[in-house]
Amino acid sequence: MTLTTEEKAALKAPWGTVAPLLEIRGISKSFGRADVLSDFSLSVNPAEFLTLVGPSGCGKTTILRLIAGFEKPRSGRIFLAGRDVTDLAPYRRDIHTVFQSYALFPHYDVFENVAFSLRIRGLEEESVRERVAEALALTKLAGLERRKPDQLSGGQMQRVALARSLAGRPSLLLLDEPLGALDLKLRREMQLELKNIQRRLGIAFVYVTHDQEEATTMSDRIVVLNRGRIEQLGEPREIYEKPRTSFVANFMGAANVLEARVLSSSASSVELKIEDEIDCAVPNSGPASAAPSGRVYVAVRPERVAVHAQRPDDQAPGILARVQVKEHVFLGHSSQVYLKLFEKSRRPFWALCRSAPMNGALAPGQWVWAQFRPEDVLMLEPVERT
């Protein structure tokens, strides 16, 4: 399926003027006694390229599941274009699915992989032909028709799995891990592939995942998963750069998450204790400097912090911690180096440095200089107290 002049143009606007293609209503699902979904919602876009991620076992490909209708909900329901598909077939539901086993046939060829689904489904050989043709074009298998799968490569093979799923014209694509086997330069090459092909086709895409930094790469917006709840959906940068929670901040990238009290606030700046060591103002970015408890999680992405040998002049913006060397870590690109923030503090501390610090590595047990800037302090989620 393809994007209309004016589909396309209603796209420029914003999500929220766009009628969703999706939509999740309310699903309940349980495996035994083991609630996975919980009065679940949401909606997806036309042509948006929605990714789930979250750690295993927090409900990802159990909702991909439930939107193909490999899986019933306990309650809920589940619409297609306005048209409710909950107790639709899969075959029926105009959703293609591509897995990350690619589940290709051994014995036909790529031209008959492709073509398999299509010939089920009762189209005219010269259809066939011209939408098989269609596919392997678009994922650059043209001059590839006659091989077998034991010819191909891994990146290959995935092209097959996802020519097979294009031939068919879905109005939504849903991709379970799909370059999951791939190796790493492989798996970034598909990446982008993978997005192109979407732009150009303007179908929909939900695309499971746990690796962030493909989420980051490929997506118009991220639902993060925990535990069977979205605990954060935006855009990539937004969830990246304002995380709301510090499983968020955690997950999206690598954060060092602090504890901190609240001394008082304005609509503008919080000031701050940090884990009861560090006095500072930092902007209130959120509802969490008014917990009732008075203490909140804050979090510093590692790249944000500068790691120096002698303490910085007294006039160098910035918040300082005199912390320890626990170890340094060379990369090539970069060094990370772990410290230890405060005697008492339980919590690693990092800093991740474009190029080694001081000239150097860093010997464990050293004592250094961190900062970062009070800009940098994102303002997370009230610590709970039991």
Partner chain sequence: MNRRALGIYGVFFYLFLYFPLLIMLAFSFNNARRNVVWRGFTFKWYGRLFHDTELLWALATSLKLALAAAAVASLLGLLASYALARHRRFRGRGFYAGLFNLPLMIPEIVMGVGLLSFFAKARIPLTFWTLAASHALIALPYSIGTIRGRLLLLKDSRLEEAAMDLGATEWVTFLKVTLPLAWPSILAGALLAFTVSFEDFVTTFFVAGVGVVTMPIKIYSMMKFGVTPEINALAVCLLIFAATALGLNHLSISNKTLDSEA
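Would you mind generating the form predicted together with the partner chain now that we have the form predicted alone?
Here we give the lone chain, stripped of any partners or molecules.
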């Protein structure tokens, strides 16, 4: 089943216009005395690729296990296609899981692993063969039917786990860091393939990872989690370009977080004094004007900071500061330049430069010019946990 562009567009329509496939309403869960989730809510749209991303211990795996039915919430309900499934056993839910450890049955070969859910449902031998072949073709495993799991490579096992979950054609697929055990190159390859498969089948994926790049690559929407709470929910671009908190700014890509004071604000722009040194006017994106103390935090992406040996003399210099180089790390395709933004600033500030044409100028102790545009100053919510 493939979706037409109109159908896809309908799914991309503002949230709430499509009846959600999965709805989590006010779930609380604790293990012993530790509250992992409290009053957690989330909706997943049909055919959507939703990624839960966050550091370990943020509750993302627990959410997945609650959806699958391996854990029971202390309170709250879970709805799948409008039906309350909170008290249903895992085998009564139209949801399959790809486990981090793959959990392939070692006593079955690839074919029987993939056929597992079909045989349980009592499908005819003919259609079992057909659907296994389909799932194996989809995951590029044709020809490996008679291999046992211990005769497969890590990447192949990962594909078998995926094929096994897809063969049953669930309405929702859960993936718990499925690429965590693969090397970087294979992981990149699989990311694209997973996204491709998801798009072609039109099955909703709920994907768990701690890798922000993975989340950005594949997702329609990303849920950034921290300590069991949603820090931000949105499309990858939105989360990258408009992080709401310093946690999101730091977790989804790198960020230089700086302190600033609001001098004045209008509907369109905010006058800021950054680190008591730089005056600038940045576009008003909302949160800062809510700060009562006038003290806010802003973030600047390292890749948006340019470093110049001489004072640049272009028309719109943006925000320009004379800074001292602390360290210069050459990465091949780019280089990281660590800077001392001001004499008294304690926060690290660094720039990611595509190229380093002025190698000599970036030696530690050298004075250079750092430049960034006001649009690249991201206003964060005043709530700050340091």
